[in-house]
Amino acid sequence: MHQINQRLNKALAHRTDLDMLRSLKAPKKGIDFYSNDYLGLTHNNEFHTLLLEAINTDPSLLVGATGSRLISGNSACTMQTEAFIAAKHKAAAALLFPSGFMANLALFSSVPKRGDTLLMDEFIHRSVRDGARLSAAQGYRFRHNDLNHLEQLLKKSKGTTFIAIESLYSMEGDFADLETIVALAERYQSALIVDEAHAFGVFGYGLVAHKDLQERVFATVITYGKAMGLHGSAILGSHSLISYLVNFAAAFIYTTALNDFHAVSLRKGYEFLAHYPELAQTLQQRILEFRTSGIPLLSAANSPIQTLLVPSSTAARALQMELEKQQLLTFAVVSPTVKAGTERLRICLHAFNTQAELDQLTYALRNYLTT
């Protein structure tokens, strides 16, 4: 026991001295423009109500589902919302897990096989690369929505070919360009995978539906952790896709199933976004109001996910420190989560961020950029 505790004491150590040591902090009062919230609903009253009505007539919703679902966890009320959920993306199925890295974790961990070729963007989430690594297909990364190098790349590739893409890049708050790979994905061939943990809720029920895609996207991943302001994820795709993962995924064989207040509360969910389309609509305003700041921003023009390029993680800290001291709450986004040099500020725009607020977190950045 000593020695592993001296090994991890070492490696805690090495990375303190790189400056890049993570630790668990308490929530902070402020104003919120870090958090993933971007339609508010997690402080949406009305939305708690739904959620509470829905509890009151039947509290068993809130009780575990005592096992995994091929077991004793399966229950019609998940069923009945899976359908659901396909039906709203108008996609032939659907399969709900705890999390969208779960859900990645499933997918890519047991659908490309041995002799197969994944093709990953550079900047995919965390979740696909360690669902890549379970896999015994062959993996590559193509440069951030460089679609020349990704064509090099398919034209080489071997076996089963699959591309992996983000609707809406996390860390950079910059669009893959759906159509074209697409396009790219039918003329090889290729299964294409698109994980909508950003835009979903932002745009829609996630720019694969708004672009009338799905019968041209092998799977796509939904999110509910961001702006439906709940929890879980959604793989959707074919019937034999489904059955596939239900046979083949250990992510989901393995795993307690969800409670059915979880199935219920996304139900609600969809709901409340298709009877409140002004909330995604006041978002854009919001993202419009800031970027005519002037601020130099890496990020396209309408995601909720700005960026400030600020090149060490030392000054994107003491940025993000400066501007919590001023109750403004943004994040630091260093290495090894992007590449050391690409060190930045990360603002999350909300719908309930306030004229005042965004002028507020404006006024502070230019005086960063001035002095």
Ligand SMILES: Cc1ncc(COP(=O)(O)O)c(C=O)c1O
The other form holds:
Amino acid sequence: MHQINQRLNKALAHRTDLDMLRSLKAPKKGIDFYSNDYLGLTHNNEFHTLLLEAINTDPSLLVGATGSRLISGNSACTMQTEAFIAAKHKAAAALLFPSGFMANLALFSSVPKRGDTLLMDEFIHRSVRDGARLSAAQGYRFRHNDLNHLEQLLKKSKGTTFIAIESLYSMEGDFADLETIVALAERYQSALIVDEAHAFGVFGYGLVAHKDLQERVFATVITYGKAMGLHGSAILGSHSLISYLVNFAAAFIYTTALNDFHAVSLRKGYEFLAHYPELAQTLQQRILEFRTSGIPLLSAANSPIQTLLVPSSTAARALQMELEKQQLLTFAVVSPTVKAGTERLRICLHAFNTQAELDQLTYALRNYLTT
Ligand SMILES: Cc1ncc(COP(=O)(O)O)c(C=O)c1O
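Switching forms now, from the form predicted alone to the form predicted together with this ligand, please provide the structure.
Now the complete complex, all chains and molecules, led by this one.
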């Protein structure tokens, strides 16, 4: 035991030496330029009231599900919500998970098999990479958004080929060229899997639905912990895919089901988003305003995630702290989350950020860039 702790401490000390130690901190007070709450639903009183009404009508929604979905934990409410979600996205079927991480783990660990090939964008989320590590399929990374590289790998791939991308990349704030990748996947008879964690709610029900590509994409992962202000996720796809996951995905089978309040709140969340399309429009307005600042940003012009390259982890952290002193909450993304040499400041924009807040951030960033 003692020896194990020594080993753990050595690894932590190494991280400290590299100025890479992570630690949990109490929530900060300030202007939110770092959360994924793009539309502000977590502090929307009307949304709170909708959720409270559901609980008041039936407080038993709040208690646990008593078991996994294949034993005692399934409910009519969850199944109805899955059918509701599938219909909203014009997908054949949907399966709920407690988080996006679990959904990707379930999908990538169970569907690609030995003899198959899995081609992942190099910046794909960690949950996809961890799922892939649990699969016996051969995994390769293609250079970020480099479709020539993807095609080279497609030409060499063996067995059934899967391609994993995000529609809007979480650390870059840029988009995948969905239509071209869909066409490429079709040309090479590959199964395309799209993670829509950051696009859902910001661009309608996500870019796959927005571009009407549901029938040409093998699976879509939607997460509810970001623009919807809740938590959990859904995998969308064919009835065969959903039934396969129910049978073979360990991360789905061997865990206690979510409670009914989760299912009900998701339905309320969809209704709320449909009722207030102006939230996403306001967000686009804020993004446009921020982009006119002339700050050299790496990300796509209409992305709620905007990134500024910073020379090192130390510089990125120093900038984050300097902004924090001015009540501006941003996030320094440092290695190992991103490659060394590509450290950056990540700025998340929200529908609720005011013009004065944007001006304050722009002013502070200009100061940083000119000193
Ligand atoms: C692209 C992407 N996929 C999946 C996830 C995991 O989703 P969740 O936070 O619901 O576990 C995230 C979360 O950061 C993400 O950015």
